[in-house]
Amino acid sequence: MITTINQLKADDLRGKKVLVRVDFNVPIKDGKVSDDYRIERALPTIKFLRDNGAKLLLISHIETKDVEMPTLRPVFDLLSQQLSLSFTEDCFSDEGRQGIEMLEDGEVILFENIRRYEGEKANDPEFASKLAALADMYVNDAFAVSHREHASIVGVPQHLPHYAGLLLSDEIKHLGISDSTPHPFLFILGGAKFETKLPLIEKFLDRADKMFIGGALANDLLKLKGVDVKESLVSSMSGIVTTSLSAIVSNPKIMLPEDLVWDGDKIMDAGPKDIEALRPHIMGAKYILWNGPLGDYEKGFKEGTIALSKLIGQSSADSVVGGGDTLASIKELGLMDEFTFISTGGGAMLEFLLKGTLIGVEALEK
């Protein structure tokens, strides 16, 4: 049983050194922040443990293509805008103990990036009791690392009373695909990593009333219908079952872009008529389920994404969205409050669909 913090009372808060993983892992770009999603969603909780009189510990990673070991320094300068916190750049030096000791209640301090330290990736077990022996209590709110078996997730809870945040709580309340979910129930699946996906397609053919699979992921079945995919990408198929995919091609639930974009010999994109061919599901839909982009987005094959952002924001369905490209789309066109649930998460997204838990929140249940 997760026990979320705002079932605590003040007392328990009050004067309590709580160390919070929260997932500020952003794009930087210039050396700024250049979408604030991730760390707008991990206010409520920061917020409601600051107002209570806790000392925040925050604890994040950041990753980027560009530089080997980036900084939370642009967060640091983002978040000193609308609260007031600290940083420091080693939280076991003299320095940060220190700065730790010197926390009043309601004060908040920024530890730099977790993943500096090799025993976070390693889950060390020594490094995880070391970090919780920073603090008294230990609250997760970073879903989308969830799935990542790290110090900072399943290590330190295991020396500490341990409790889910308030982004924690409701992702798991409105990823929770049960026999209560209504119908129609439309499932929008897009991006690459068939071999990863397979699986949740194979989950939700007997759940849903018809999925649509767009993206490199239809490029396979395309591929398995006879049509000549040429250069496109497709997935290796090593391990994967042929009757499997003869049987997903062959469901009438199924449903496969038609209207190619084609960039030279590759398919890049879905087309308006397959947006077109989806507009009656979705405003027939009581339940959409997106996850991943219709196109290339990153080399700017935007439009089908584009397009799908804007019919399920004009659908009257509970919709349930999530993945980078996918939430890009949605708050380019200023969307943000038209779907029901937008996900902070990924990969974390789709195994916590495909498993109904993760191990970041299985490690709040012991």
Given for the second form:
Amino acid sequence: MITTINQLKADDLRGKKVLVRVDFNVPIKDGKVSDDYRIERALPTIKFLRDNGAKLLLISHIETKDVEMPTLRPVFDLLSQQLSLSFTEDCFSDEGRQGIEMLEDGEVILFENIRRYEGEKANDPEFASKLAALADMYVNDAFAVSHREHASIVGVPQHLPHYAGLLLSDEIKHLGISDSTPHPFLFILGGAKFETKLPLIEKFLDRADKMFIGGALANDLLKLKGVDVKESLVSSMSGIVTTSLSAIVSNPKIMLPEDLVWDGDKIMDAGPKDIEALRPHIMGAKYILWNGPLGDYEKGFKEGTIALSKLIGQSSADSVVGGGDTLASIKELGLMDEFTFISTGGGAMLEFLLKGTLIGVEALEK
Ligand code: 3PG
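Same protein, the form predicted together with 3-phosphoglyceric acid (3PG) this time rather than the form predicted on its own?
Next comes the full complex, and the chain you just saw is listed first.
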């Protein structure tokens, strides 16, 4: 049984030091946060705890491609515009500890990138207990990293009373596919990493009424169907015919792109006819689940994903989407409000859909 923070009373929180694991792993451009969706979604938990008199210790990681150990300073700069908070480089230094001790009720400190400590990714028990010793309670509001067996996700809750934050609990509620999920149910899966997503295709083939597979993911299946994909990106499994793969390509629920957009020898996107073919399914669906772009978004092949976002935006179905590039296209188009739920998770969303839980969620049940 997981307890969410809004089940607690103000007396449970007032004056308590609460270690809040958030996911502020957001993109940074020119020293500034370029997409604040994850930060925005963490605010209700931060404000709830703050307004109930807790002393907040915010911990997060951040990763960028170009810097070995990036800083959360740009996140601090942005958050400072919304709430008053301080920043500590090292929560274990004398200065850091003093800062924590001097916190008044309702005050907030953001710690520097938790992955600066080796113990975090290694899930070192000693590191977890040292981190836990800084606080009285632990809250996980970092859905997007809750598939990682890291100290601040699974280690710390072993030492402290632990709770789910409002975002984490919202993600669990919306991504939990059950018998009461409405039908027709359309599942759209794009992006790459065929090996990772194959179990998801297998699982949802039973549950969904229709499944469109796009992105590089589709290339393996197109190849199996005899389409010459030339130099297109395929997985290491490509060409290996298994019973499961044969069953997938021949299943009438499966739709693959046919109006292929090529760049030289490579398939890069789904074309307008594919989006049109999806139209009746999108308009007739009661529930749409979508993860991953239809084209190579990073290389600028955004058309298919954008057209799909617009079309889903017009449907009256419950629509649940997630994944970084998918989110980027929805934001770019100002369609955020058209979707029922936008997950903050990428890998975490996929893993949650597959398993119905995450290691970080299980850690709150114990
Ligand atoms: C994400 O962006 O998917 C999460 O923040 C997890 O980040 P990671 O893949 O670096 O663990």
